[in-house]
Amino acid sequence: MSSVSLTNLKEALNYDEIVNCMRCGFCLAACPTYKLSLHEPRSPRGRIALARAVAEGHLDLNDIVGPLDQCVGCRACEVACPAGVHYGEILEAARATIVEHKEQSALERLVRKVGLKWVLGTPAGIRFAGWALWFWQVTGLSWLARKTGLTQAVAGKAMAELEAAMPRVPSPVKRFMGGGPGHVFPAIGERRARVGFFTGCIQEITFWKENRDAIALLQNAGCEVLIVPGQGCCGAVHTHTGEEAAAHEQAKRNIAAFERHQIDYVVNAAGGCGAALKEYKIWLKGDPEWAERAKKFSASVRDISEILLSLPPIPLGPRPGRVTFQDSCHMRNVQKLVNEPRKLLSSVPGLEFVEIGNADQCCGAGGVYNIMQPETANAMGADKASRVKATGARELVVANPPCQLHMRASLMRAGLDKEGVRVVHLATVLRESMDAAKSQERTGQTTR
């Protein structure tokens, strides 16, 4: 590590909400890595001890390394916490600082160079990374590299597993003519909003159909939507490596992209992306040019979930099945949506819907955590697995990317693929009782 001053560490590691915390341990219970390790270290609250006696000089900032990466950043223990602690904010505070006084490996720079700054940077560089996944799919480089082993030989076990649970992408030509970046899609009905939508980087990639599926309810929920041209990742995979001021600059890119149309609603299909638009107010509150577009930017986010059901219903119509619901963290403990994903569920005619064991326990994703620390991230997606067993749901419903990767390469892990059991959005359930309805309407059955 550089060298740096304890009043600059203080500053820098947000210490006046460290001493915050009362070492209660009420975040105890609700942590999952403490309760997998029963080690204080990987609890919120040994963490932020540790933090703090960084602070005041009494460790190294290399002491906390590992323990901090050892955090999945869910933030249950936010909800769980009596004294309203702040923990993400001392937490991404604390990688940041990290990364900055870190001496990296040329490796290390030359990944997250790459891979956050040129990829996930830039509007093109999402396209491109889009681009080369379907060719990567489409050529058979990927079958090819999976047979022989030299997707895991060379990228991880973590990532080829990842990469075989990766559902195919669409071509360039199907994202085109599927509406890109300035495309509107008209209100079906009478218009009650206009909203942009924001696509998400990994979403947008992997989870495109999905994205889609969002766009149709809205549009029959009487929503003009907006493809928001120069819109960018949301910046919170940059939160979760620390680097923090490339995920300020994600943030002013798409305040300043949404802020060039008229527009009631900032709509996103991603828990996690959510979460983060939500909270650029709180990542911008010191800047004196962006602090008040930050919070008219973030007072304008509504997840799909939260603006379906504050329109006028949409006509559904059955889709029979059994399914459990995966909440994303982000969602459930930072936006705090944890009903309305439910009772939308529950509205789908022929649809049983059944709580999951421990729903409030992290999947494991983590953004990029199941790649960073993929023993742990695998032991609490092995956990969430076998309770959608318990379940006897086919469908696990989920509503983050992350989550569905994640949750689909469990799944196949634990064998349920070949059972039949399938990781599903949200916003497909809904889209897929949509047309049943319309369905029924063009035969001139009963739809309820």
Second form
Amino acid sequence: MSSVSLTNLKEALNYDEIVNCMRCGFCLAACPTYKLSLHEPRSPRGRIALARAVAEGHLDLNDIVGPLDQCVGCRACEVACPAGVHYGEILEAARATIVEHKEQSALERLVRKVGLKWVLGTPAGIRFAGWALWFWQVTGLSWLARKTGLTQAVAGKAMAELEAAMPRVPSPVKRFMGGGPGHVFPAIGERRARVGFFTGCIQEITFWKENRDAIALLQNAGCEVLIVPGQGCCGAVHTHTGEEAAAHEQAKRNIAAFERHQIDYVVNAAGGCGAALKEYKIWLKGDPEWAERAKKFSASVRDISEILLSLPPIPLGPRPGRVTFQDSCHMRNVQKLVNEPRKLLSSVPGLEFVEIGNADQCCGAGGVYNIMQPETANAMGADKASRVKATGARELVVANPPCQLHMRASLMRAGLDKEGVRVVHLATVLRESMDAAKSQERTGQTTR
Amino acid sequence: MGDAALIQALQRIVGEQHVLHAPADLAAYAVDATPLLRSLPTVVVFPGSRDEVKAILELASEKRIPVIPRGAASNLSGGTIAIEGGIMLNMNRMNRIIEVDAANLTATVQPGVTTAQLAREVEARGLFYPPDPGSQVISTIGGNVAENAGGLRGLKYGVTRDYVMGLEAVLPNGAILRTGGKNAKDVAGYDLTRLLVGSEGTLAVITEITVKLLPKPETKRAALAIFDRLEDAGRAVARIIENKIIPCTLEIMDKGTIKAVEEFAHVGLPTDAAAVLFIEQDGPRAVVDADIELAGRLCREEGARDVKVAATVEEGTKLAEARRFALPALARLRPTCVLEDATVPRSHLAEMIRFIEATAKKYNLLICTFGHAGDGNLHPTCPCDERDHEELERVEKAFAEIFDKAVSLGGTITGEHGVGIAKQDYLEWKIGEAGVAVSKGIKAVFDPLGILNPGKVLPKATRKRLVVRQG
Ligand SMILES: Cc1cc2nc3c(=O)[nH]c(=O)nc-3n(C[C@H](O)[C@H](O)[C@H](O)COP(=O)(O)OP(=O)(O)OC[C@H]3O[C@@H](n4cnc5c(N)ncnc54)[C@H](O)[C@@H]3O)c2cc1C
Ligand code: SF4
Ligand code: SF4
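Having seen the form predicted on its own, please provide the structure of the form predicted in complex with its partner chain.
What follows is the entire complex, opening with the chain shown before.
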């Protein structure tokens, strides 16, 4: 670290943004990690003060690794900040600087290389992961590992719990038949737009069905849907872990892949990925070759809830039950989509929507936060679970796969799954309602 | 006592997890909301009870170590900066609402309860805690009491002082002091409660607070009046009060603030106006309606270009946003935001704002003014850049002139933010030599060793008053 000059460090840490913080503390009330600890270094104001102390040479970069690792990255603080401080940009800059300058253990280097570069970094790697996960689950290896405690012994308790909460992934054959990269799903009825679907990396394996639900909704809303070939991970995980350069590579690859096709919108069904896609314009703003292209790309990105509301409504049929909704932080705090999913849920006939007590609080998933900081993440998940229980809802609707997985594990820990409480994606709820409308029509029961 | 021994001793009192001392931890506690100040404490501690506070203070007294009480560190006068190092005593773990007593209309709370939390809790029972500092989402009741915080409702309902009925506090030597109580009438001896209110953490550590509550007002309604001349707005304020209307909120924003708010929030304010008044009244519906109608008419009579009266409570909340956006809008203009609180008798409002505008021009600064017109408490706010030292010098000079002017108009150097470090050298201008002497005497009685929040409030040196100007 001593090799870095202070000026370089200031620049790397985004000092210009840091000094915009006036230390009023308004963000503390919004920060889940502060509320759990009541410790200033676990608050946005504290973390900014620490980054500042490093930039000004009062602290060593290594000193602030712990407090920054504890940040879940939900960015609730940004919404609360009266001075408009872009905390997310400060956090990303700090994490990237740490990765660049910090000594890494051999294991950490290996995990970063295999996980972030080879698996998430390339479409082939993601395909491989899909095969491996399916193989793991169908061969009974997963069951065996769970029973013998192997998963827990090798990967730790947090991973084991998440693994247990993982939905069954569809077979590679099924996924192939369901339309992979390059597949075009025709619009149903009048064609209103042509959209490129962003599948997400792991999501296209573990939440494959949710993606297909979203595509079916788009088709019925009059969209021709293309699964744009050559796309990969959005890069959010890379920014969460400080791999800034790798994240930017992902961004460029995705922009280039979508540019090759004539499309009106880039649509996704994952709040976190969507936020990253919308922020490509910030990630690449300093790159002369890419700044304009990124801006154009980001402007075309829509969440599934957003685009459905901008198109003529799809006929929806009865889908009764009491549900509550868990915002994805990045959908709420970065994309600022708060009312859209609620409007859609409220439009489902028979569905009773009840607001959850702490809707604006992170569930604790936070990218890979629940693996890196299981204690805090699980405390946040437990709080959510108790709030879900208090609503009396039978289903917790989510809009982002990592939250879906984390909340499934959290509900299991709280024993709510045994009481029949389920976690479902917004797209699935809407699709089921749409299907109900269709079957009503077929049987001539339509009342319209 | 070495730092390691001190840390161990504190850990024995509160438990290991409630003591922080890593370099990164200390750096996060080196600042509060006051611009430009920074100093590291030696150790940070989180007591969970009065007895732990007592044990910490006994230890500190014995070893002569400074103790800095801290709530949310949202104060704007450097009150929680550990200028001499020492123990940063965080009160935020003591955050229980002990009791809401509907029969006596009181609430008893621990100091770490946030203002908003208390307000919510009592409102849920149809009761009302009026003090509402702009920082209420985060500020603590302990911090409010120690700063005697005011708020937007100060005109009609007064400030924190007017609601504190009783306190429990620990003196620096560990003795426990109880003042006041739930009695509406109590004249036993000196008013120690009032002495502790506004003592800025220099006399005792407050560990329990009993506040007075009111019944929740039936309804409220708001209006926004737009003026082309500052003087007209100033006169309108005086006329409203002359006509025996005491609005719960009567706020002013000057031209610079209007412009910043409009550019940031697009709430429909005319950027060419010289001033706007935000007026809100609460109480029984008939009274509220009549007051707002009359206030609107008076504003028109005094030359308001337009008066927008909210038809519903929700519409009023929208209008209030304009006022609430003042600080955020200004804070976004430049990196640093120096927010001050010069206060004058309200009849001098327009004159004071004029003077601030002229001073800003003289020093080539942007100073926008908004504030509590009803009680004369103005917030001249200067968006600047702390990295520009030459600019900071001009800011310093401009504010010295502004405080001087406020005092010469019969006003004060701070209406609600406290003296702390920021204003200590101006204190004598306001309270005089005798005032300073008596204050030093009081400090010596409470804290003979000078360990509690040292270097705050009492002047180190007194600034020379500026040359008296004409007019
Ligand atoms: C954006 C913004 C808006 C604001 N608006 C207003 C406003 O409208 N009106 C207003 O009056 N102020 C306002 N303030 C100033 C500030 O919020 C108040 O002074 C508030 O009362 C401070 O509370 P705190 O909990 O943050 O205390 P801190 O800042 O932590 O402490 C303030 C002082 O109290 C002492 N203290 C804290 N707790 C205790 C205790 N338990 N025992 C003894 N001493 C203690 C500290 O030593 C310090 O001297 C504003 C500040 C900001 C940043
Ligand atoms: S709310 Fe914004 S300005 Fe205030 S402390 Fe937090 S980040 Fe800084
Ligand atoms: S991103 Fe979330 S966890 Fe991190 S500082 Fe902001 S509010 Fe706290």
